[in-house]
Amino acid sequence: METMRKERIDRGVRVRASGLYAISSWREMLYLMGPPLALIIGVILLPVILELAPYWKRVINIMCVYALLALSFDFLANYVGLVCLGGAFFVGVGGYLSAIFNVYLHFPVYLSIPLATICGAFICTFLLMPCLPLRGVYFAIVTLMYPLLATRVIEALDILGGTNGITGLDSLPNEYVEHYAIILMTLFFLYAMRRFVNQDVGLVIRGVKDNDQAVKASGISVTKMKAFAVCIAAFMGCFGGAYMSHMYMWSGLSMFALDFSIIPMASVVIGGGGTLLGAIIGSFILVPLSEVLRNFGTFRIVIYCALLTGFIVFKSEGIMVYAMRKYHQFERWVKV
């Protein structure tokens, strides 16, 4: 009579090496690649599934923009140790620069968005350089002031269209480019960041958070490492802002709205900090939820607060950390 016992599914994978793909069995490959493939295929198919709901297709685009901001917030907060609430500043700078390149300098869309992304990343990094020695809540408060300051300067000096903003931007070539440009870039940034944080430079940046004195003793400039990390985060945020300005064919003061700073932070709390993927999952939950609750008016803030309080108190680790732990605990029956 055969004797059977339970064994965790990932046992064979982890025995060989946690950093290598399993190639001895298609089941192990499916176990490793199943969740990422499900996410990629599901996100890519969303515009097709919602073909008859154009409003919700637009929500997908905004959802991906918030996902990029949440990804940048998670990277800075949990890998660099900088709690940055300047997501709205990144979006605003990217949106206004793209509008300037397109409307005033007459650059086409396929040039204005990349140029706004690159130039915006460097401008945001330069303006945030004086704040890099700050830590914790002090850095968070100062970065939160940047979008407020930018809004008041534009409004007071009546520049860049003032309160009316810059209109007449060129739209994206067609709806497929509009949808899949932001979706594919979101997936690309997610994969790139997950690879980057485990490379040599990424490990040094993570060392800045864990022990910046040890990094400094190694002859590496902590300030330069922080500036590099902020530039990467600003790059993602500025791309989202540049994309939005052409999606709406308008760039104005609402580009600096504090929603672009607060919702990404809430997405990381819900999805799970330090996982990067959790930031994406949190955005995919919060943004559609905000649209569903729009009919409740200001009462939706109460629902937001209750939701965040529940996650912080009962599931502070976040959805992604909990799901990963449960996924790796799956068992199967094997012969002894």
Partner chain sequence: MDEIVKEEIEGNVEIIIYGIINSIILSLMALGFTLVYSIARVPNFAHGALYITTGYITWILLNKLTGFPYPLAIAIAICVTAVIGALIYRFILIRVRGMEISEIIATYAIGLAILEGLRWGGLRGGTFTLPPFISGSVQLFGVSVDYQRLLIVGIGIVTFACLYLFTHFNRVGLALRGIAQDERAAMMLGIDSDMTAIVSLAIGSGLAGFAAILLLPLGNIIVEVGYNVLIFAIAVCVIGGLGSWGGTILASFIIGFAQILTEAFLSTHYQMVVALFAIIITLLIKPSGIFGKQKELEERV
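Mind sharing the form predicted together with its partner chain? What's above is the form predicted alone.
One chain, no partners, no other molecules: that is all that follows.
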């Protein structure tokens, strides 16, 4: 019997575009620049386009918040090797801090969000510091505990508004500021992170994931590097939280909700781990989907989980890697 094998070959245009010739013709330029530009312009124009369907405008913000969280999860999991199941902790800390700054200390919005982000990042890093020597399952378990612990402590001590949360935060000045604040931050973080992981510092952090022993033997403190990485991830998460508390003009226990841990994780798995862009794409698919499924109540979580499990088991590379392959290469069957 004749056996066939699938062969993958780079497209001609990719080969041409990878060298100096990239700038020689419009076609190659378009090939290289097209997808990123489409993404950037598409996302930036989204609020304008959605004037037609105002209901969906709020979804943009939530979508971007989740995109940031997914970015932070992807960075920690696939570049540092720390699987943080407690993304909600970052959100909660950011949200509550921003509420404290705004409601109790009467800081204006444009001060409370950045302050909450920065302070939140440091606080989260400080609190997670003890867990950093842990690896694999242990780190995942402990980080899973953090948001739960925070919820129970707030409940038990009845501080920060207890179960009612803190209400009466200022909203952002107007709708467009609200949209563009988060959209631009998301894009900024996406490209900043993509750049960062290829810098020298980024390489050291990736080294920690590949082989922490060798990093230690190179005279670099692994814990310090991990703390640095967590700080960056927490920065993104806290910004999301701080922003969201102002968007809802409220900060409460649901800031520590499971959603903020599970949806970003699902986004990363679906979008493609380790690509950073995949995290964004994943959440741009999942969040609108969850909006569509709003009427199903908690059944939404069942659907995410099914999707998540399905992708992990059957298509662990994720959409992004798959799409990249299709874009850059073509496949054909050849005789062996």
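Remember, it's a predicted structure, so these values are computed and weren't measured experimentally. Residue numbers count along the first chain shown, from 1. Between two forms, the rigid core is defined as the largest C-alpha subset superposing within 1.5 Å.
Relative to the superposed core, G310 undergoes a C-alpha shift of no less than 2 Å between the two forms. After superposing the rigid core, the Cα of G42 is displaced by less than 2 Å between the two forms.
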